[in-house]
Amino acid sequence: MADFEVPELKETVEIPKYVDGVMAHSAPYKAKPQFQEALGFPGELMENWQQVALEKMTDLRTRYRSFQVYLDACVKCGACTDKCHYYIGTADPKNMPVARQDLLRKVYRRYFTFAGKYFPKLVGAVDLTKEVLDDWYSYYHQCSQCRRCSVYCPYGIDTAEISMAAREIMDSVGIL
């Protein structure tokens, strides 16, 4: 007979306490410029990198229709926090589907909106930055696209579409 020991079952699971700068995407580990520009990538921001960003989101918004309805869409009711397993072993608020998603969201309410381009603040609508860049590029590469949050999305929203669509926006300005 085996001797082993059954762990002990507790009614909630147990989140890892948040530590910043964890992750494998976080600023101080991108790779140098020397060795992005041997990949064909600039390594940095080109000088008009907020229009071509624009330009990349209205792309995108006139290709694929579902792109705009996630962002519109989302009531965030947190459905999919507790089915991602990026939140749930960094404990990051800003790694929840729902509050990656709105990274993007906010940017595109302050551009492609009536009530972002007039009342920024009175519907969350922030200005895209190089900061709004650098929290894009640490929580988009942190999705792995499984897309377990979006089989439990009450409205069908694919988080990974807007992931993708956030990496191809960075993508086009020089950020990889």
The other form holds:
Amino acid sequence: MADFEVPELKETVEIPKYVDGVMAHSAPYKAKPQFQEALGFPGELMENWQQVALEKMTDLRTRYRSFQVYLDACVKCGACTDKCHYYIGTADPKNMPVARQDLLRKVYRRYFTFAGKYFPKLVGAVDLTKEVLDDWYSYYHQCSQCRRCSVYCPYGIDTAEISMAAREIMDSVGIL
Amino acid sequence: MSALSVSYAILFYFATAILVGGLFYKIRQYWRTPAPLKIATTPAPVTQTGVVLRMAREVVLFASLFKSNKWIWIFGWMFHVSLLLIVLRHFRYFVDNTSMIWFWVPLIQPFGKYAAFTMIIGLAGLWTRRILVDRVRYISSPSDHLMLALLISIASSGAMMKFVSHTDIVHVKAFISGLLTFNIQPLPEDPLLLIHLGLVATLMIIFPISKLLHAPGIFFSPTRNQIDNPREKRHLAPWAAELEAEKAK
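With the form predicted alone already on screen, would you show the form predicted together with its partner chain?
All chains and molecules follow, beginning with the one already shown.
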């Protein structure tokens, strides 16, 4: 049994200070290759998965206005940071809606925006590595897509749109 | 004509081209990308008028942000309203005040003048939050800090010229009128003015490649600009309709 720090129930919700990586271990079990293939998805992570993932991201960006606009529009104001029950319950900073989106946004910036291509450190853009993909698998499945964050975002950025896109990208490279 | 005046003129033509071209490109991209799903955040308006009112509430009052966090709202709204007043005040450098339609330009001057202080206070408040609140610090990258530094520098250099050391605004207006008529005029060589204009050009250049895209972006946000009528009227994006047609074959 893991050590759980159960938040004490008080009259008003107390927003926890963030604790890095406490939920990094949590991820669903991967489906067996035979089941994935039966659904028309690749059975396991392929050789050129980065390329496939980026192509899928472009495909989704051109088909979903929400995805494209929400990748661009976030100003990191922090309004959503204390609105996600996954964050309030776990204190893992990557469960803040903006940080959850950023797992994907930082890759979008690296490959598809001027600032991210030429000044990655400045805008926090990163390459699409296996570590990033593992983070996606963990944290995009720690979102119930309840859309509470989109109620509070000044631009209505909906993390569910981002996490749905991320899951679709992961399906396409074989980690379902 | 000094090399300095010519370089600033070129800088501003370049910055304007990037700003207009970049925004045109991004807005066209947002416009052309279909929104296949009805995802208006409820409670959502069920009529077009309702959507216009909702968007106005978001853009003018930052309604969602108000629900979300009062401190961000106070500082953010203060900054944006001040910015608006200051931009309107700067019309005096671009228009012919003797014309009737610009009657409001002289009237807005005192408001724009003191908005310099509220703008700086707003930005300082936002920056303080970015540094002090652990969650906001976690999500900030260097560019987020630099953006605030840039805006504060623009506001302070402008306020310095108004309240501390006046610049030759008659010649500034001549320079800008010259830019508008493609007839370059000398720019006063006042360091404060040169800093101010250089930073403004920088802001114009980074506008379409940065998070400042939230300005056009909000108008295209499906959770805010959609009518909530999925049952009354079927919503079908072109690519979804194609898929459906293929299936029906």
